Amino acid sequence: MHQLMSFPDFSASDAHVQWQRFNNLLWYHNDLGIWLDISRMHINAEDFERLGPRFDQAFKAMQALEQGSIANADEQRMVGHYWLRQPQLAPDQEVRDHIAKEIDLIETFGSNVVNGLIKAPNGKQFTDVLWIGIGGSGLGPLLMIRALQNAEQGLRFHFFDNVDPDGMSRVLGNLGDALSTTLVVTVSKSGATPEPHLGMEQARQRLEEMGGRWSGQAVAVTMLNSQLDQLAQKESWLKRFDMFDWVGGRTSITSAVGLLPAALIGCNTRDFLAGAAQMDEATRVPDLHSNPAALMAAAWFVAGDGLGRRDMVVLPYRDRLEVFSRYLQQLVMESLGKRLDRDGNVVHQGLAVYGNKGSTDQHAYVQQLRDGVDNFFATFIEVLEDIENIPAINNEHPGDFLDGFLQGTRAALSQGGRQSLSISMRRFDPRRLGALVALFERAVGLYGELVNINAYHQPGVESGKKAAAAILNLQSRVEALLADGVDRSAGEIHQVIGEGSEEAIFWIMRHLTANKRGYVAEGDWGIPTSLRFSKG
């Protein structure tokens, strides 16, 4: 590891200063072949000195978290995603054994499906996977597939990661008759989340309409004894895998949520876990100068004045990592976007994340990054080793151009005084993806400690779920009222029901009348108060 020395303050134009900062601030892991460079961020020596005491506390908090303290105090839960790649760290033997057993089961099941030892009910080999999950239960698997699957390797993947009827229709249409040889995996930690349940019901009905046998193709990934787990046990589903109470959705990629998709494409899950474990070791070092996650968290903190005043623009220069910015949106924003700190103060913390892949970004929003509002910092991610089956033609190597575009964009941003950090990997494979994910997980945890927020709950998400449930309940009451065939305005409906709002009722009726459910509206849609609704 590189030991930090004194270094000059940031300069947008002095190449000598930039080179000196690059040398002094560069972190490198020889075995993983990963570099982290924060030298183009506006973080200076005095910031390291100022943040030192905060990081001393943050390191202690992370150590306590890994040892099984109640890190998520609001929900009285431990936070144990680090144990998933190093079970020996778990606080008791039962948990250690459970983690190790699940990894073995996933690996064996995936291998048996891919190799045709486990077949579909019709006796044919499984060809496809329909993965049903929302949030981290969808984004993590999508990242695994897009980042790691090679052509003609493993099963083809399809996703229900929303309750959009058109999206479901397209996925089922693309599957067609192959649904009969499709493994259907439903992921829900609680087993009661509406989105995966709705997706599961749609897939089940379509499969059974084709004459398929659901239980012979259905797999559940959920907590032991959840509603979903009980259903899977009752109906003797093909397989069940456990989720753990102490793992949140956004950090579940090293659990069955990420390992099962990897196994089903013939990917080495042990390498993925090993990479995450190696990065965990590197980011466990209680020294700001030599801990890459701490360096990132410090750079984020200084860039946004500890208040999230700058967005993170994620620019991976590798198609396999195109989904990574979406994955980080949940990991970072759901973890850090909090109204209250741990002391109950209103702080409205957060760090907005968006991104695209390089060099596509050259033709998209780099124009604004270079010349527009200076309210961001860029995170460049590159892979040095190019694939060998794309040759140079007329002495032109595509990988050279990709590297040139990255360096050019980085230089152009620096010249304009715009901030960026860079992550470089010698090669990309399951091990490096595991390390990359673990790096950001720890950086998020440390940043949460710096700003004194609970990075492991999501009260805003829960509020949204409750509000959605209230709307669905209101819709049921509206439909029950209109069953009498009497036409009413939104105001009259609201007056009778006595809950919700006229605007919410207008939204509900606008949706109902747009579909063939027997509801009609008379009046001017541009003047909501003129409308009268009824069921014909």
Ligand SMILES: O=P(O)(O)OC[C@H]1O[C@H](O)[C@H](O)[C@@H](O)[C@@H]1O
The other form holds:
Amino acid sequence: MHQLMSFPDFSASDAHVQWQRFNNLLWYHNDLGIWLDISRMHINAEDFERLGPRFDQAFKAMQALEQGSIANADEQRMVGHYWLRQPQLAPDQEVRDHIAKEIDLIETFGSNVVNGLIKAPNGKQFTDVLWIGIGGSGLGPLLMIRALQNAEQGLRFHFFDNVDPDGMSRVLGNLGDALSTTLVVTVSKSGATPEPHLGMEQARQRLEEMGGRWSGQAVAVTMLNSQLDQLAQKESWLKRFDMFDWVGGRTSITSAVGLLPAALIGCNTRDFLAGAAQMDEATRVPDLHSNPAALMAAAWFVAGDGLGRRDMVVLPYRDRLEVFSRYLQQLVMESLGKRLDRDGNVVHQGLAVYGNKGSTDQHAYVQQLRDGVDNFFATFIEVLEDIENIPAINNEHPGDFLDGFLQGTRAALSQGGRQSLSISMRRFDPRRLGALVALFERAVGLYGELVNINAYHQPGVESGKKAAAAILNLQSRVEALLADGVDRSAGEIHQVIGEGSEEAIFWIMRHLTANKRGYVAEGDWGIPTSLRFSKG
Ligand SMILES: O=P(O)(O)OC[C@H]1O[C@H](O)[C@H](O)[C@@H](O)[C@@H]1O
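After the form predicted alone, can we look at the form predicted together with the named molecule?
Full complex below, order starting with the chain above.
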């Protein structure tokens, strides 16, 4: 049964009406000290009524998912990230025990490394971590480190989240000799993603050139028996941690993927999990009005006409949360950006996410938000507790300015008829980060149900991967052909190979000739058809 709720429609000009909406729509969790306010989204009482039955369905689907249904039908997988913070919810005892055991192992390993009980092969204490992972295996850890690490706490973190040679060179350059006391963690659920594999090989070679012993400082986080796991086992790496088949990369932050970095910076992993579990409790409530994830999903739905017509601009007013929008990009866009719905209809669903942090962004793109194209809604995130060692100077408290800037932008957007929702946290710590992540995870899950898509697969990514593999294969064939030293145009190469396209061959040759790989080109680079390529 839906409890009918009456509150006035959004009004850009009537502050009293808005105050009433604020009071009527405000969600608050006393123990977590978190508020959610959707009163400045253009959602009205009749939307609640209209969406009620859809939410009843969505709540049921989420319940089934938590009980272990095959929620990811295309991949025939269960979706179990909620079990990670409440193992007792998992469908069988073996899984429950496995989750609990992994958390213990991560905690012990982390504290032993931080306290120097586990040492680098050269006998010295580990000083740094090189974290090699991409997508969910990189973004969650990055968020954990940026959001939770305090100065001088735990190990220094460095990331390989790409195969950009320049990026890798800079990271290795920054590490320098410290590579010999660096824990190198390779993270890949599938254990077969090319990016972390290449990163691992680079790190390994650099380390071995320095006389280091790879297996004494290498750690793997992956699924049992994956390619990466087999390598780690064969070579007796220092440690390996499990990723579970039923946890997707973008929701893996409460698995070893997020817990291990937390443990390595001496942060309380149990608090992080407890915060997520508490928010899970709150977002499990099958009532639209009192469930914050449902309120958020409903507001997103109405703002974008259920078709993702408005982007979500994430504006955390806390530097620690600067990468949260990047984290949400994967969580939201990889989950909701789908061509087909679950009945096979072409729907091109999605919800675009971008943002950095306030107040910084007020001096960059907020001008367009206030006055330009109205194709977004803002998500303000604030933390109320200021930091004591940044005192007021001349009676100017930086925290007051931060709050003032947030309120100012929020008001300016509303006056301009632009929508926003706000999440306020009394303080920020591992528990609140866990809660924040869980809030968005559930909102994404509910929204996926509202628009009837599979939020847990990523077929588009797979096709990009296949296309990239085809290009690398084409390159091998082009290089084999040009090994004879004969010069050829892109068209001639294409004719002989009979694969790919002239344009793809041009791109490959442009890259090869830009590097000292022995290839030369004669002709005009502005007229691709004039060029003849050869191995010089
Ligand atoms: O952890 P891995 O198996 O290496 O996957 C890393 C990432 O790559 C994929 O392409 C997926 O789209 C992401 O969801 C995943 O997080």
